[in-house]
Amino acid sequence: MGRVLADLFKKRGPVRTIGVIGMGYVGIPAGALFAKSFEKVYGFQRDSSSSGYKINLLNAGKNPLKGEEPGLDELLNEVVQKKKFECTSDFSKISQCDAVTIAIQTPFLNPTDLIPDFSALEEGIRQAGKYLSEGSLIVLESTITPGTTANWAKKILEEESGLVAGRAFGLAHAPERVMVGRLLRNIQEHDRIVGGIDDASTNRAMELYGPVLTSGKLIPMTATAAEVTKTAENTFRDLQIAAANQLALYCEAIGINFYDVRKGIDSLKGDGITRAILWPGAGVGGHCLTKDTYHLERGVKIADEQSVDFPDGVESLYVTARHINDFMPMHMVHLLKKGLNRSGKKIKGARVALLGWSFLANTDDARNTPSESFYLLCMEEGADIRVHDPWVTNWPGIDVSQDLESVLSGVDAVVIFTGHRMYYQLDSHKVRELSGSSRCVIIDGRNVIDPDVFIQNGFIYLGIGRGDKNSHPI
Ligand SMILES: NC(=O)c1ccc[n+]([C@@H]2O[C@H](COP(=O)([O-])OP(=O)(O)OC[C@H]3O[C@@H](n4cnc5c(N)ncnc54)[C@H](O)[C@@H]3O)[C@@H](O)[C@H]2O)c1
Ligand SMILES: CC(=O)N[C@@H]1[C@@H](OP(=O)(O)OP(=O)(O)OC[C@H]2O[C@@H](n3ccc(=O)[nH]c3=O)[C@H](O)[C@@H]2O)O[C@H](CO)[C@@H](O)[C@@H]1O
């Protein structure tokens, strides 16, 4: 089979026309730099009511992404008038490229099953297999749950084309590395992984691919693997946090300084000893690691391969990472508990300053944010908790400040969960005289602050990690 694909690739010819379905912040990058490189691109977008505005707006040229995104607006705009990129709701176009990427969000249904909305996804799908063109090459982008590519998306392709992947047009999963705010640099220089259903698609792909790229290198390998490759590479990041953050509760109920803890483990460097110890925190948010760990799982589950070899009753470690993480938003909250307490209040009735939305240090992403969880169970609770973040503006439901005095004026307790950089700078002086208490608490979920300068200044501390300090004299 492979042999006749090779043909039919070789027969027509190098790559020079791409589609790229998906206008998104994956999408719209990844098509300007394919217009780069090659001869023409087709950004195909469905004209819905949240985003068919994009249609009009990239065909000026201009960029619809929020955020800074450094060369991405010239790039659009020169590529734009050299007519080498053209955004359209007309699928029938598909059947003039030689390769086309599939870069539509995969979202979860909702936060309880974990069971991926692929709906979009499917649609855009069906899309590509009903004008795919023989000797075409699809490359689904999207974070999908391993198996995706070589079954289910082979099925539907295979269905609206009539066409047999892997013979009549090639087939291949090429994940997303990128980062909001550094997409064109992720794109260009981070290693891409391309898996093809057989190598003839590897190959096609790998074409596809390698001009954009500056230092970044192929890595070739199956559809499979590449799936696995994505979603297991967050995994482990969500792992390692989850060590830390449990390493950081031991060391809070042993009464030391997880941080004095962590340089020492961090001291030991060398080839294959490194031991990569990550940061605890006040909890693990973002689109990434709060999803694509069950991705994976669900993807094993899934496989027709024999069922995994695992100890009997014992949960997958991955899964157990992810509560540890989904737990620290929790552990804030009995902190703050015990910190209300030694000031003689009760969280119930409590004017809590609740610092940083956003789910990542100096941004305004504030995409399943653990703030939330706190915000919600220290209502829950009846506390009177107030938001500050100097990021983020809107949020639904939840007023969020960015005047950080008024959020601070009168609390008991102000509870840092974001490490935007304004918080380091947090004067203790200032912040007592505005909350008005002789014993305010201060909760550190980022270590932001030096405990001993605060604890000086008639503070409770309670911090993350900081068993040394956790049980001060007051
Ligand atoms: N955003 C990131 O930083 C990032 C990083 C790594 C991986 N990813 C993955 O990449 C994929 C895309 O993410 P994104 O952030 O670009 O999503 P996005 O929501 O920004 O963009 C998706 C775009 O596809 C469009 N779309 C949806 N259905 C369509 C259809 N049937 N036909 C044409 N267009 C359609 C939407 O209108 C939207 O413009 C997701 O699977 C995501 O998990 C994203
Ligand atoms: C392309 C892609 O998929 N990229 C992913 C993306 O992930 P992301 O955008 O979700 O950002 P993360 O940095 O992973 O943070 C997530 C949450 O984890 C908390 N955290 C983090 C580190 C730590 O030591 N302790 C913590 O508690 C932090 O506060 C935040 O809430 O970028 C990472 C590189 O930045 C990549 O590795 C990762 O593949």
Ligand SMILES: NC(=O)c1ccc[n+]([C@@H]2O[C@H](COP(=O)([O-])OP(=O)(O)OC[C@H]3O[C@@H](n4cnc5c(N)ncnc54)[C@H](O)[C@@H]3O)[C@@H](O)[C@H]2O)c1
Contents of the next structure:
Amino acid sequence: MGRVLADLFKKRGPVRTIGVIGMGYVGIPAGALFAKSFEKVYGFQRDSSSSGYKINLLNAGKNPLKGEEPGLDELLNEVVQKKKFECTSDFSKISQCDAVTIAIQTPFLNPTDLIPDFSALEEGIRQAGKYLSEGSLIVLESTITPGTTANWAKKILEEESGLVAGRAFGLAHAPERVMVGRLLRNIQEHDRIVGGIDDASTNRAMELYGPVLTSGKLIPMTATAAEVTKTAENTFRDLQIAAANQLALYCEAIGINFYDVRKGIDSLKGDGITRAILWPGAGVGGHCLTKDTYHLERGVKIADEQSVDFPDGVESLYVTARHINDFMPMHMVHLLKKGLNRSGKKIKGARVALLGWSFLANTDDARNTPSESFYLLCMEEGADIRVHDPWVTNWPGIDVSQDLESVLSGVDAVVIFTGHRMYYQLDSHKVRELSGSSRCVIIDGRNVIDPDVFIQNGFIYLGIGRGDKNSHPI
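Could you switch over to the form predicted on its own, since the one displayed so far is the form predicted together with the named molecule?
Below you will find a single chain and nothing else.
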């Protein structure tokens, strides 16, 4: 069967035209880079009320993503001007594509039931199957439950196309490995995991991604191994963050500075020594880390293999890490209450400035932002919350302001949730003047301000991991 597909790829010739389904944080930079290296790229985007606006913007060479994204504006304009990139809602043009990548979000509506919402991904896969032609390649870039490519996705593509995967068309998983704020760089420099359902699919996918890489290497494996690789690497990062968060909570309880401890741990270096430790914070957000643990856990449960040999009565280490990271917005509420209590106030009726709505510094990416969890918890407590973010201009049901001074005016407390560059420059005198309070509370969830400077200017300071400062004399 593999030989038949390999011959079809050879007959079709080299990859020239590429389709990218999903014009988001992954699809847009990927499409632009493909257009730089190949003859033609179609970016497929539904003309919906929420996202249809991207079509005209992209076809004008304009980047719909906000925030700092080095090189993307220039590259988009270049490939559009050269007529190598076109965004369209006409999915029938998939029939013209030698390869089609699909990058669509795969959230969990309720992580505890381990059932992902694949509805949007399914729509994209069905569109690809409906129009795919013999000898084409379909690549899933979305992070998915292990086993999805070779089973669920394969079945849908075959149903829609009437063709057989591995014989008439290729199918692979090549997970994205990008961080907002460095999209182009990540796609070009990170090694690319490529897993086909067979050798012919893997080899064709390597032809697709090879020209885009600058310093990154291609790492071939099976489709399911690629799915496990992606979910596991994000699970491990989430685990590392949870370890830092738990240590920060310990340092607060003991009354010491987490950052001193971290520096000490990090100083141990040598052959075979690995003591890497990440940073604690107000919570973990984004589309990946908040869900990929559950994809990995689900993959184990649905695999038609032997059961996992694991200690009885012990919850998954990875799921426990998720619970710790999900707890951090609540911890921020606890710090806020403690600070307000020291200032002689209660959280009910307190005026609070929440600084940062995106989950990632210097971007507009607010998917699964921990700021929202904190906001809702404070609203339940009766607090009056104002939100500031320099990049996020709107959010359903939330008034997000770009006017920092108005948000800080007359507040009882300032809570820093995102490490935006501008928050590092907060002036204690100016903030105190705007607040109008001699005992304004400031809660630092990202270690962006110097506590001593604010304490000396009359603030009541509390910060994650700052047990040495959280009970400072007033």
